[in-house]
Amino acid sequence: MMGGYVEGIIAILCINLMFAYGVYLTAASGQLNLGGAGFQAIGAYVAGVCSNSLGFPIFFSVLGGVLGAGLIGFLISFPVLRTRGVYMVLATFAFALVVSGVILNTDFLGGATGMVVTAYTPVEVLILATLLTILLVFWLMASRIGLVMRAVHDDDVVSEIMGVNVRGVQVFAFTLGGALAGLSGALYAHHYSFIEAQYFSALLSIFVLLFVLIGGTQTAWGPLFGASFFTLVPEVLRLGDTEWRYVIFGILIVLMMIFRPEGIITRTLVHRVIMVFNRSGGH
């Protein structure tokens, strides 16, 4: 049996990992998504409504949250993907603000007071969902679709010249990314049994994008490292009970950005590690 503290850390780590992989998919196809909190909120509130008002079992409530966030991701991908660079960042950021504003002004969703979600999901379900999410993304990035996504990320113009449907790839990544963010939100709602619009803030979108960018967008290992680092290191520093923990954590982030601007986990690093293991195995 896990202690309450350890269980709480594992739960938030699982949610952060699923969330990070949702944002990673858009980044892996060359798009920066600063609206992750909006998709997570949609997943959480759709799951809450399905559970509370419609009486769905937890599985179908979570599935509703995933499909709802994925559908919204598909619909807004067309106007959002017409923008590029900083304008796309602003467009996705505005989307998250719109979602938050709609929730705050909708009494049916609890408004500013939040919504209680009666059905409870244990941490073991979060662990299973996280493992399946990680396996899905690793399989996807190792497939032909992943190869095309990396090509679009590296140079969308050349990819289009070579016959790649760049817009189709980006819409797919945006839709699936929204669905995974919705999954994290739906499971958050069912595990913590309470959701409020203030939690799904712009700061949350910024944090999860940092998970991905600092971890690295070149391989599926990046979000795994980034989300784990941002979730676990602050807890380790907090256990040290030092007044300098925020300074130490900030310095670590700055150093990583200076020395590894492309992200901690890169394709080159992964290839080197594989070569080392192959050589050691051969001996």
Given for the second form:
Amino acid sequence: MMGGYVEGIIAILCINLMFAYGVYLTAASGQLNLGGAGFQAIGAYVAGVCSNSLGFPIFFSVLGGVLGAGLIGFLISFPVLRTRGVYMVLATFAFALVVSGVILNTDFLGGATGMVVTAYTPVEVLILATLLTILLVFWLMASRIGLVMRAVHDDDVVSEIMGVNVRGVQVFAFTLGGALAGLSGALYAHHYSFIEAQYFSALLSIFVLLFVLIGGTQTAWGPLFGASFFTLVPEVLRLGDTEWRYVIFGILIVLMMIFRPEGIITRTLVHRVIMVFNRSGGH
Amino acid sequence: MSDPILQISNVSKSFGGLKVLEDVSFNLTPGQRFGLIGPNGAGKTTVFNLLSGVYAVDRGSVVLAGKDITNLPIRERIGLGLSRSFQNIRLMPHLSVIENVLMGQHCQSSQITEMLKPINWMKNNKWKQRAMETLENAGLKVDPGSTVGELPYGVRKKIEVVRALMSKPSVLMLDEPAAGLNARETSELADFLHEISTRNVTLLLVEHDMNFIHALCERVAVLNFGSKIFEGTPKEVNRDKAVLEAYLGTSTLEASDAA
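Could the form predicted together with the partner chain be shown next, to go alongside the form predicted alone?
Okay, now the whole complex, with that chain kicking things off.
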């Protein structure tokens, strides 16, 4: 059996990975979503209500959270996609604040005191869901859907001339991205058995976007690296000088942004690694 | 003469108070190599942007193979056979060579079953094979996996032509394809385009390099300040007074009487 500390880290790593892939899908198609925590909160609360009030089995409660967050992602994409650049960042950010505000003011959801979710999901389920999420996103990015998303990221006008339904691609990314963030929230609710609006904060939205941007948006490896790095490195630094660990961590982030402005994992890097791998394997 | 494949009739376009195109008309017959020339700012690229739908036409009509496409959404045009390149290379900088070329096939492969196939994991995918073949036919010897942002200008320019060809266009519009190429590359490009046109692809070229136009085009139209001032063969264009005046200046103030 895993120790409690290691299990705790694996659980949060799984939640962060699924969450990061949710935000990654929109970023990969060129839209920055700074409202990740809003989608995660919707997934958590919908799943919590399904579980507590409707008495759904855990699987269907989690599915409810996924569909709920996906539906909101779909609906919110239409007004959000009318904005561009920094205004889109602000629009998604505002969306997350609205979600948080609604939860805080709804007594049925426990308001500021939070909600206890009685059904419990062990860490193994989180690991399985995370592996499936990673597989899904890697497969998407290996297909023409991923190709089209990356093309829209690079040049939406030319993509449209190539026959791509650019708006459709962007709506798809928001919908599936919302669903994956919702999945992370729904499993969070069932693993930790307690959710509160304060957890799904602006800082969380910022962190998950940082996972994605620093990991790199060009390949599905980016969020895997980014979320793992941000989750594990503070723990590794804990082994050394505790007082300075966040200073060291902050310096690491700044250095990564200076030396790898397109993210740590780029398409070129992946291609070079594959070439080296093929060369050494071929002889 | 066969029916025109592309008919541009009395097209006008203004940006605010600025008239960019005024009553421009010309027709392309199937398989023709047609050059669109004129001084900087004459409206050549605007014609391309109107044809590909990037800008809306103010007045006039565009008919492709008998179908009025004047107000057709941008993304539906490539499927009808209209494909283009760009004056400033507009490849997707973060995609590899082959991925850029694969994008050119999008209109033929956008069924959901094709979209879901993980082509990066497949060794023998028909779309990838077709893309590789077209790259080879164009004489491009580059690592298909390299990111285009890192490649030299002349190579990127050629990849853009290949991408535009992947949709199997009936009309291929190339915006200054020879710009920035050296003499040898330019003559290779002319040969390549000549060969393409023998496969019944109609070429519409915007170009400044008159040698290139002479080597390739059967017919040219000259734009100046948004109006067509001449249409004829490349030989005739050199003798036309209005064209000479548009390029070299004039002793009188008005050159429009010649148009």
